[in-house]
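Take a look at this single chain in structure tokens; it is the form predicted alone.
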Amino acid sequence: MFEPIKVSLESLNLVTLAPMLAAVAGGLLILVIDLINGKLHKSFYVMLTMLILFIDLGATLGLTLNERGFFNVMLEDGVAIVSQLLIIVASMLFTPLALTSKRFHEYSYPEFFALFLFMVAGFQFMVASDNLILVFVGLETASLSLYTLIALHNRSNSYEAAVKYFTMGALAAGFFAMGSAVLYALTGTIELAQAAEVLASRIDNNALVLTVLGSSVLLMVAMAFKLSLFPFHTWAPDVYEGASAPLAGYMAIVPKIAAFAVSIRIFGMYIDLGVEWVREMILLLAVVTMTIANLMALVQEDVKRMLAYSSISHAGFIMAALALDTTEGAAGIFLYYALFMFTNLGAFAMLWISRHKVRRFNARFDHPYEKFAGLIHIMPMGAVIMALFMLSLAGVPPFSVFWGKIYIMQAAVNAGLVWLAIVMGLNSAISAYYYLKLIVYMFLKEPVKDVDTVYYNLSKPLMAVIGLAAVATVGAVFYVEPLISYVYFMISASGY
């Protein structure tokens, strides 16, 4: 007979779950709550989910850097621990939104912030692993959760986005299942810090090299779509456009901080092994991303599209950083959402300030430049606050987004890529353009007329949101320093 495998507590090592159990545990208490009283205000479950968060923050900050946990499935590096602070942090400055005018109904719904925290326990799930069947557990836990709260919005265009992101959605996890498939097949182990170590021991093998280009290539074209690289960026302005404006400022930051967590431990394993073109072919997507995506910026009539491709240029950017396999390339991914965090999120957020119950300018967009026009006659500090986002976005020093600029500049010098660098610094300035586009609208154009009908959203949690965003923004210079030492030290500390 066989003796049954006897499996300790301390050898589970839970402790490496307690983040995301945190996560899930709130999310059903949060359902449960609402079936015992289904009349609670939408401010407790704002205040709740805030807690909750606040509870992740704190075991996460409590974890011991590179350990193991749940059968050895589970890995807290510097990648997984940065990679989730940035993801709780992120999602501690949307929450507050929530309490803003009822105009916004989804937060009405207390399953908004159970799917809500569903979702971050998803993405936790999938930086927190090198095993890719967890990683692909985390993804689709996250994106179902993130599709549904897309719907919630509730306009013909809201259902319009969930489906489109729903079905690239099911195309990138098709292809991440493949990839994996293949890369299984070659190694016997989805686990990559084992796949590495089979792969290394038969990497001369010539069938073999064209196996691996074929995993690789799937992969990539997964992760891709998860961060809307050309030519799997067209989803994104659609579904931006569709989800309401701080939940695509949500988007175009938390999700691609995840696929890039998983991307640095996938594609950094086939370049320390010597596939080369993998390099090559990040380099390529970065660089045609981001000019494709500041091209298309350039003459887009709806603020709300402009950030869309805003974010996805900086998607390429930030991808060009993944390619140069260093500890200064992967320290400059997290470094660069640090800062493109607070004012992305804010800008996304600025777009609440002006709402219309008909489109009154473009009979096509909600946000057209033209709904901007004069507002500095109109509502002063947050056309201040709005040319502050537009400098930071594009680069200009001293605000936050240039010391992420700079830095992934100085990586791809340091890492012999000067071209590189030179591209970089000529899609930075092809950026500048369409951001002072909007600020010429605010500060020299004239109103439009009729502005007595424009309904400004002044609501304290939005203008907190913002307020915050904007001190980020201004006061980097103060921080920068001290947040690149840590996201250095502990990336280097885990061996990247």
Second form
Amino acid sequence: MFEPIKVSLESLNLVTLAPMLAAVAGGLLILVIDLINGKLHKSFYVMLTMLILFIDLGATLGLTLNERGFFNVMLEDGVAIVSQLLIIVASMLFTPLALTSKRFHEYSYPEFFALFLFMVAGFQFMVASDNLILVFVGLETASLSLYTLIALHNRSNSYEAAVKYFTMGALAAGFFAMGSAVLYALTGTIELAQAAEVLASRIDNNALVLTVLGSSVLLMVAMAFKLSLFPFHTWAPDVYEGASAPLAGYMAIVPKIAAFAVSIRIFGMYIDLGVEWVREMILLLAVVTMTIANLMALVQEDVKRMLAYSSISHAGFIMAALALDTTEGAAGIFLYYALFMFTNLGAFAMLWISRHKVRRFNARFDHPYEKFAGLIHIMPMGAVIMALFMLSLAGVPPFSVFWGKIYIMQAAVNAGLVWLAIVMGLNSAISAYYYLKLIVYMFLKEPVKDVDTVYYNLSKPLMAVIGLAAVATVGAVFYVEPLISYVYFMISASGY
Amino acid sequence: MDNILSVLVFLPALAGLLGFVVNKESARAYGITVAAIEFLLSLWLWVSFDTNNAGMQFVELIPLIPDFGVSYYLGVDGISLFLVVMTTLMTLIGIASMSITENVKNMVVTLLFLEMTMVGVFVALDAIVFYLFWELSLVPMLYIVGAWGGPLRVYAAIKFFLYTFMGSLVMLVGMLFVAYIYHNVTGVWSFAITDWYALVLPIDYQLWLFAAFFLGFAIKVPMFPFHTWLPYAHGQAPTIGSVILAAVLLKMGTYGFVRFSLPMFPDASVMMITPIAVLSIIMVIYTAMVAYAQKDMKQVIAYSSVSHMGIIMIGMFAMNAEGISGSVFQMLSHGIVSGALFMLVGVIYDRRHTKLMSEFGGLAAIMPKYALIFGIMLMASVGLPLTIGFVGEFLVLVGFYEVSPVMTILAGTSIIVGAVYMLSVYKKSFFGPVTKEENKTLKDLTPKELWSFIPLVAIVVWLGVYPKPVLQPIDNSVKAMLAFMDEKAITQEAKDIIKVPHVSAHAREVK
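Switch over from the form predicted alone to the form predicted in complex with the partner chain, please.
Below, the chain from earlier opens the complete complex, with every other chain and molecule after it.
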């Protein structure tokens, strides 16, 4: 006779699951509502999604720090909470962008919003666990939803983007599974905390060096795909180009925050164990990524592709903070994303308001630089705001991204890597060129006369989101202090 | 008014924002009025400034990001006071004499924002706040050159921006490193320059940091061989852009040396005297020769302005009170004189739409007032005694003579070569027969132009004859700084070279 398994509900600590459950239940609710009444307008679903995200945000804020739950697979430490907050805030910024004045058909499907909420839940699972299987499940839930969201933007290159992303994502998933398997073979557990203990006692065993390396390489390849690090970055510009502009901006932030949270857990463990090789590899990847992506961005003819390469370069910049393995470095990652989020989403949203259903300016690209020529005459406020976003991305003070850059550079200097700080500085100088290029087009060139207005897709909700992003970009100096102390506290509380 | 510095910094910015609302036709008057108010405020600052106090005055300190050591920290001493006054004066005169007709409103708004960043750089006492204004000043200038410039304006504007941006990012890493050392020593984060002064750094750190800051400042000055962006910027910029660029923006670089490099790295500065002096002398002589070879009047002024910046650099590294005070005074004189010269070139360009000297000739007979003012400014630029240019140049050369007589003589040739090319400009354009038909009907200075130049001429003569009211506060602060550098220097060699003048007991107390 088997004993019946007895699990007390208390020990499950289900409250650690509350944020994800809110998102999943919200997604299901949207599907049920669609069953009952299929004719509801997208504005209904947008607002419902916002409310669900709000509940999600409240549930996340209500979590107790460093709580474990649900058979100990959930881990709501500082990293988990901060990254979930960032994911939810970015999602709340993204959702109103569906309310464009022109009809883009993906938003008229309620499934879009359901998938979106499932994706958010997936990312939340990914960051709120140190169990590699749950991380994997979260990663796949989120990725599969994201592939579909991209494909819903009904154009041939959206399908191309979705399939490309799917293929690359499947490859990454394979690497992740294999890496986890090797780690399991090495330690007999898939919980990182336990794995670290076992590894610590066996790390001096020379026969295992190759296996330790193998597990770290496989996991790093998987994460490099997700973070679009060189040489696994090639999918990113095509996928961003194929996806709708807000989704591209979203993809440059949220999946990467989640992947960074996982990376901090995994690679932080290796570095703490004294595997210097991992740290050097990360540094190399980071430096090469930010430099190559910058050089590629210089030659792009399309603003969206330029922004895609620029976000790869920013990811490389942030990746370098991971290698520092200091509390400041880890805090820098989230601080940078918190600041970068507004600027980057704002910049992509500015592309979104100028999105036409057919290409009007160029046979190949949706957003060639010429499209923005003389924007200052057509739409002065829009040009000024876009210029602010560009200056912020280039790291001109006092705009938001500058504070992230300076924080990470200071962390690099503090960790004794002055050369890294100099490389970061020089890369910012290179990147200034392509951001300036857009400013030059907007302010210093004459508009291309024979095409109609560029603010084709503009609506009030879009203006509100862009305005919010602009305020957050310009006023960064006033909220950086509380942000730094909060993030730093959360990260140090979780022991990184 | 204790917070006059904040008012000085943010009045133009606020005025710039409000300026968007002002009607196009009134924009120009609005700009002049705001700039005049700002100038009067800066005069008030001068009047209420305690000239016997060598330390920082009107200090404002508000923690901005305490966890990171950044605070909103402003203050002014004898060195920066007059740079602030000069900035507001040149902005006022620049806007008043502006001849631009299209998009006047945008220009006025841009200039007001630029004024904020310039004043901000000179009064910031926190390195991050300094850096913030320093970088921000690039954006309005980029727009001024790019939007109102000549045919190659976009290239010139971007070259200007990227060149300076790259240098200052290296400087930023240097700043972060100083903050890191400060944190290691004291356990507190701070970017306050006055806190940093207290740091005694080992020689190798000093040298590396000196190099990092040097790159940022030298590109701005611009020191040879980093000067290549400047002729493009001047060549393409509209008159007002050139005036502000030459009068104020270049001074940011030399001011950076006085504010950061000298007091923070005294030993490294002493070790670098020879290399910097050599570079500066090359800069003085080489650009003077290039200036002589130019056909375009504006390019002559541009190169001569680079050449004179070399004199400022030499004086700064004389490490004695004469040299450094002279060099700070020369910054003011260079600002006023080269600003005026660019405005004068603008006057003739507005009439003939060419700046080629071969197009002119005999202008003295047709435009006597113009020729007279041009002559005075030209003499001041060359350094004729009893003009403002003489005082600074003389002090610099006297100061540097103590360091190296040979190099002083080489630098002194700049006065001769300067006289040669300047007088040849004057000869080609103003004397001789009137060869071109178009020139015969040129109008002399309009009242608007005349009234823009008269204050400048008055200052040139006044400070040339009686520089004491300006020189004395500068001298006080410079002496205090030298005494402090000498105390702080760790090598005997540096202590020997830094000449501590007899400092009044009062000034010592302040430091």
